[in-house]
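The chain below stands alone, shown as C-alpha cells; this is the form predicted alone.
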Amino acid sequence: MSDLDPWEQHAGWWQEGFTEGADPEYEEQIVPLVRHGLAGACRVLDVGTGEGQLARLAQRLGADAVVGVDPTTAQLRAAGERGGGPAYARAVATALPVRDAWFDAVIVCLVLEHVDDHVAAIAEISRVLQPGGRLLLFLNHPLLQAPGSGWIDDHILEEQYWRIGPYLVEDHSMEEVAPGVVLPFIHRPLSGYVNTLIDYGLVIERMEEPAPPAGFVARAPEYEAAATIPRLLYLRARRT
C-alpha cells in the first residue's frame, strides 16, 4: 500500500474524528455493542483494527490475546504509540497471518464494504474462529445507506420521506466523506453478506438496526427528520 492510497493519506482525519472518544456512534452505540458481545471472549482478533481502538477495549475487557490487523501503515503506527496491550500487524482481510480456529471472537467494524472480495475475507474469519467462536460484523446499513439514499424534503408535494437508492445494484464507488477526504465505498446488498456467512458455517444468532445516537444527532440537526433511519447494521454470528 503506498503513501498514495486514500486511506494512508486520511489515516490522521480517522484518528482525529472518530477515536479517543471524538465520535458519538462509536461511543454511544459501536462500543456498547462490542462490549457486550464480547463478554467472556478470551482471544480476540479485531479485523480492520485501525488505530486499534476497538482491540484496546477487547483487552480492557479481559481477554487473554487481542490482536489488531490492519493495512494501513499510518494507522498501525497509531495503534502502537497508544499501547493498551494489543499484538498489531500489518494485513488484508483476504489474507489473515494467523493460524485456523485460534480465536474465539472476531470483530470487523465498518470494514467489509471497503473490500473488494468480501467472499473472500469471510472464508479468512471463518477459517480463524474456533467452532463455537462469535463474529461481531458492523456494516454501514446495505438498504438505508444504498448510494442515493437520503432524506427527501419535498416542498411542491408537501412530503417528507427517505429515498432508498439503487439497493440491488453492486457500486463501487469513490465517495467524499468530509471535505478533501475521497475513500472507496462498495455497496452490496444484504443477501450478499448474509448468505456468503451462511456458506462459511456462521450463523446469525443477533440482529440490531440502532437509531442514530443522541449525539450523533445533535451534531448533525440536518438529520433529526431522518432520526428513525438507521445508519448501522449490527450482526452477531456464531461459527458452526
Ligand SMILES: C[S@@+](CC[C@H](N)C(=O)[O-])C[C@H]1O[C@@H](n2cnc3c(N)ncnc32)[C@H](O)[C@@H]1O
Second form
Amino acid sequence: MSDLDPWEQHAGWWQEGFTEGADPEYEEQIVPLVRHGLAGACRVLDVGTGEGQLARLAQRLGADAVVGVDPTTAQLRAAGERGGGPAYARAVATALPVRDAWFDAVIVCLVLEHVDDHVAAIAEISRVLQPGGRLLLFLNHPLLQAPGSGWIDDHILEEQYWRIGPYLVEDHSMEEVAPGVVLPFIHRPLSGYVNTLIDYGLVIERMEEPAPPAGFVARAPEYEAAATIPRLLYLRARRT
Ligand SMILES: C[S@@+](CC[C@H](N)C(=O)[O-])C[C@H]1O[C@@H](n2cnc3c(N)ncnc32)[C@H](O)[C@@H]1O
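Given the form predicted alone, corresponding form predicted together with the ligand:
So here's everything in the complex, that chain up top.
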C-alpha cells in the first residue's frame, strides 16, 4: 500500500464533511482568509487541492487562470464533477508540473502535514511563484496540536490545562481522525516550516492563529474549555 492510498479510500469522508459549506472552520476561518489573501491575484495554483473548494473560490474571486493539483484521483474526479472553472492535474507537491515563476499566488491548505518532504514541496512552491507572488499556507497548528496534545481535566489535582505532546520530535503517524478513517500525519516543529520558507526566499508578512470558531465549538462542546487554544495556523508569505 502506498502512502497515498488512505486518501483515495477516504476522499468521500473529506468531501462530505469538509467542503461545500459543511465545515465551520472552512466557512468561518479559512474561506475568509483566502478571500482576503487572494485579493487581486490573477494566476492561482492550489497545491493539494482536494475536491477543489479553494480553487473554485479563487476562480469566483476573479483570477484569470486557476490550477489545482492533487495526487488523489478520487479527489480530482470530484473536482472535475464540481466544475467551476479551474483546471486540474494529478501531481504531488514535491514535483509540480508547472513552469517557473508563473503564478502570482499559491494556496497550500492543510496539505504539508501530509507530505513527507516539506523542504522539497516548499522549494517547488517557491520555484513556481513570481517574484512578489504570495503563498497562503494553512497548517494544523504545529505547536499546539503536536501529537499527544489535548485538554486535561485533572480531578485529583483540580487543574485544567492544555497539554502539549512531544514538540521537537518529528513524528510520522497514522491517525484515526474519525471512526474507520485513518490518515497519514507528520508533525514537525514550527521552525521546520518557517526556516524552510526563509531558505527558499519566502518572507512571512502575516500570521494568524484564529480561535476555534463558534460553529466548531457548537459541534465539539468538549473543546469549549480550550477555546483559547488555536487549531489552525495561517502564514502569508511573499516571494522575494
Ligand atoms: C486535508 S485535504 C485538503 C484539501 C484542500 N487543500 C482543501 O483545503 O480542501 C489534504 C489533501 O492533500 C492531498 N495530498 C496528500 N499527499 C499529498 C502530496 N504529497 N502532495 C500534494 N497533495 C497531497 C490529499 O490527496 C488531500 O486531497
